[in-house]
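Presented as structure tokens, the chain that follows is alone, the form predicted on its own.
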Amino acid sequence: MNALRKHVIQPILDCWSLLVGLKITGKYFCKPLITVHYPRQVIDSENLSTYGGHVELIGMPKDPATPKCISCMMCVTNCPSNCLKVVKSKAPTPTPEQEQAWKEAEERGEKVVKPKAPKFPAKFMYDYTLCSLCGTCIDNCPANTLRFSSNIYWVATSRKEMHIDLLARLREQAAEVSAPAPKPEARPAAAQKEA
């Protein structure tokens, strides 16, 4: 019985496994190619939306150069890779004239309202070399100010370039949005397939 199982039944089961694998291979072998030959073709915007690159800030709707970030530090606290560094903005230092006016107002019994620190961060640094792209910072942000970049053409030639100042990048993106973008000469991949 053991010899029958070893020499007859087991080879049949092994062939069945091979046929199942060949069926899957054949299914994808007959589908059209999805590979894009980059210099001649570019990826269409439908596929760009699904790409998740490095983390970037989202700007305010009325002022795209100002981040929606409220410096709550939830992204820094929850990041398992410790790749985010946020420095809160400090309250502006009062001038001697303002301090004198506040003292005089307090002596008269008036309520003094001192300027508060702005909510947006003074510095927002991101180390892409440490990031695991888990998205924990994006999920935990209460202001929804973080997202994955959809720029698939971003290239870094050194480790220094992978230490990104997200506030500076947000300002650059806002300047690009305000200026008209040049149209690429390469045709989208879908148009190449139709031609």
Given for the second form:
Amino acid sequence: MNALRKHVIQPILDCWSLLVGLKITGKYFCKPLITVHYPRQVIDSENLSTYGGHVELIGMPKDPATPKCISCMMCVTNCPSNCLKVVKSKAPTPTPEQEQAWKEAEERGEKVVKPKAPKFPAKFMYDYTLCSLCGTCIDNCPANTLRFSSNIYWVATSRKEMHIDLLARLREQAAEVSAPAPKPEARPAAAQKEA
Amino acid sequence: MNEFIQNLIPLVIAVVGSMAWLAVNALVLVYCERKFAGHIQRRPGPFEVGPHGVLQTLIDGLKLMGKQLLTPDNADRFLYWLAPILSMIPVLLLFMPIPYGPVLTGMEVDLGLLLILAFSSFNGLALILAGWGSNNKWGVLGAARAVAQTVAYEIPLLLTVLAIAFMTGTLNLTEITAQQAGHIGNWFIWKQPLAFLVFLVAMFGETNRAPFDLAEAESELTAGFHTEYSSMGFGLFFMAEYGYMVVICSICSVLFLGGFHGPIPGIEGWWWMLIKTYALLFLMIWARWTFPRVRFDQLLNINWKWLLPLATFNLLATALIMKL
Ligand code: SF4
Ligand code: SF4
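Counterpart to the form predicted on its own, namely the form predicted in complex with the partner chain:
The next block holds the full complex; its first chain is the one shown before.
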């Protein structure tokens, strides 16, 4: 019985599976194309949302030009490719008058509140040429301020251009949001598909 | 003398026609293959050159011709360059005895089937010369692989063809077509279903098509016997492969699908032959983009453990039935 199964039934089932395979590819053959012809069409935002481009910062809800980053260095420590560089902000250097005032206050026995260093980083550099897009930085960020961008049409002609200043990028994005977005020249793919 | 010339003229026309037919087919099939692959993967395929990329293969061909012809160091020059030519020339001959229509037959040969089988074996020789002449270990290994495959798959192919020959009592392809005249029920696919299946599978193996394309596997393995070939050296092998595909699909439609006879009596003509051949060709392309490549031992196992016994059984059964 076992031999019958092994030598007769199984091969027939195997052959049947070949036909099933043909059916599947045949079905896909008949389905509409999903590739976007890039220069004529652009990717619609729905598809862009699933695209994982380089890492970028997320701004505060109220102040989109400032990141939610708390300079904890978790992303830098966890990045396997060592492509992030965060420089903590320093407390503002006090002017001589301020210093004088603090000294006097301390002598009087009052409690002095010196301005603390701001939490957001002074510098946030990112080397896209090294990044493996593993997402470890995103997962480890306690402040949830990192994400993959949907920056799909970005090209650079040299390695240097791939070293991105993420803070500057965030400021640019914030400025873009406040200004009306320029109309894209090519129509989105979805619109063209319907036409 | 006069008669000689009278015989010669159609032959020359047939040869030129075959050449044109081969070139057109190669262009069209490469385009179709890429489009088909594209659509299965839901992308457009060639798109930029000409409307929907129809001129793409033509341009690719021109590019291929413009490339430099290189002979590897210490290669056997003669064998090295003989191989692609040897692969290409017999294909032209193979088109001769195939009846494409009631009058559209290059050359009436009584032993047409035998001629095709004999000359298609030249391909094996071409492959081994290519591998051997290249002075490249991958070339030699690839050639060994390719020859092991083509020789192995030729046997079941021969046996199924033999079964048809037993049944019809002739090797003349025109005669075989004639015996299938009338309606669809007369086609030999109904009388020889097993032979048809074996032929279909052996067809893939014989033409080095996926899933049996271990002889080449251009993109993944080192390309095998044509590793060293550049430009039109490779181009000729490539064209020959498509030529063999067309030939074997034409033979399949002549042997099993009634050749140029239509499914209902009365309508017949070369277009039927064309439709059937192209349907088979599309099946081959379809299969290529569906199935993963088999391993080499699996490839040989399929042949020796399944196709060969089945073909032998079929032949013996045919002989028995014919005798009774
Ligand atoms: S995605 Fe991975 S490699 Fe890239 S910056 Fe984040 S942790 Fe580093
Ligand atoms: S981006 Fe996130 S993980 Fe990195 S320093 Fe800022 S808060 Fe910490």
